[in-house]
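Only one chain comes next, encoded as structure tokens, the form predicted on its own.
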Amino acid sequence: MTTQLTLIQIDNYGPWTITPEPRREMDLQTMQSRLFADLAQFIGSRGGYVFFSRFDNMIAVTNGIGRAGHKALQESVRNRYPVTVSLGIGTAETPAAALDEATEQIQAAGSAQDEGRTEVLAGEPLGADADATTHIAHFDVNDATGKYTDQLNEFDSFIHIERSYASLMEYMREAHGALSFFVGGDNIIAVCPDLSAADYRDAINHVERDVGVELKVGVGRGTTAHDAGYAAKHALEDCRYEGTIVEFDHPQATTGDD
């Protein structure tokens, strides 16, 4: 399996936010949120996923989207916003390695704050004959409403959720080259290589030991992020129904660890 990731970077964004003078913060937040929403609609309609990351740099799973689709995305942003975006495409067996490649493609073209570097499109999408199977893991917090939302104020609830995200994000990145993203509520979506049930249980156990938050996860696979993510949602519902912490949308090979 090979993951295709696209790094989306707003061109020369830092200097733009203060030229000719500092712009109102809520105007910037509005533009960033609208841009993310448009990217999510564009990429999502083509079977991909995009995550807001730091907003000026966003990460997309773009298996099945070719160079023409990437060019159309750049044109859409240019026509609708006062900024442009550069895109770096990377492919590798692990999402982290794919992101490294995508990042290097953009960095080789110049600094993120180089006013002469605009609308870079670098890197090659997967070929038609490549194994483009994508694995998506959808985590959520066990009984987040009962433990946090209905018991604590919103900021303290947010602290607990963010601690679980930070713990899981770092563990999955270091242990497996997976990339995990907070997507709202108590939900975390991870783009993963092909991992076993034992691997996911180890990650969940790590988070509970580290920050005291209990998670469960549904895992799906597909040729696009949408297909894999939708399958993961169904697997997560199986966790809720069965009272388990790890479920897959597809049968797993039995090993001595499982």
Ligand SMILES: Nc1nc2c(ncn2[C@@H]2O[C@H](COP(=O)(O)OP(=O)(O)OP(=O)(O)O)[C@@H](O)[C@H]2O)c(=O)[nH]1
Given for the second form:
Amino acid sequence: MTTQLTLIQIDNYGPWTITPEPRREMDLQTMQSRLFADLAQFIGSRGGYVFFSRFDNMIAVTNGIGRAGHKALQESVRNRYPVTVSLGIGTAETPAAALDEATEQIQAAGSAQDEGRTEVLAGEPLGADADATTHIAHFDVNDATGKYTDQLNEFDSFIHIERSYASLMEYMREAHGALSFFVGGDNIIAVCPDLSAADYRDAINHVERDVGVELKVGVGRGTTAHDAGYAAKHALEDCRYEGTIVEFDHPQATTGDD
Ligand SMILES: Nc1nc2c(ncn2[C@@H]2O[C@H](COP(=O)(O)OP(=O)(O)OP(=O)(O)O)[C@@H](O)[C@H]2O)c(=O)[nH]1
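With the form predicted on its own already on screen, would you show the form predicted together with this ligand?
After this comes the whole thing, all chains and molecules, with the earlier chain placed first.
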């Protein structure tokens, strides 16, 4: 299996936000969220996933999207936005290693705040003969509506959800080189290497011990993020139906420790 990740970095964005003087915050928020929406549309329509992370930098799973697709994305952003984007592509068995490679490509071309560095397109997409299978794990808080949304004010609910996200993202990053992203509501999507049910159970137990939030997870695989993520959603439905905390949409091809 190999995950192809693309780091999307807005070129020279920091200086732009204060030139000629600080821009209205809600105008920046509008631009950032519209750019994210357009990236989600463009990448999603080609089977990929994109996560907003810090908005000035975003991370996409781009298995199945080649250099021409990446170039078209840059052109489309340049034609419609007051900013441009640089793209670094990396491929590896673990998502963290793929992101390292993607990041090195962009960093080698110059600083994020170098006005001479624009529209870098670096790194090689997966070859046609590579095994492009990727794994997506879709985590969800158990009964977030009953425990939080219907009981607490929105900010206090948000604190519980964000704590579980912080705990899970660090654990998955350190233990497995997996990258986890909050995607709204009580949902966290992780891009993962091939892990066992025991690995996922350990992650869920860690979060419960650490911050007292109970999670469940559906895991899918596919040659695009959409295929893997959609399978993960079905597996999550199986958790709901079976009352379990880990379900795969496919037989596990792992070490058999579970
Ligand atoms: N991004 C994303 N958000 C979702 C999805 N499904 C639900 N949500 C969000 O999660 C919130 C809670 O929904 P659920 O997870 O179904 O509700 P719950 O109360 O936790 O119930 P159980 O998950 O069945 O334990 C919703 O208000 C949505 O914001 C999804 O597939 N993707």
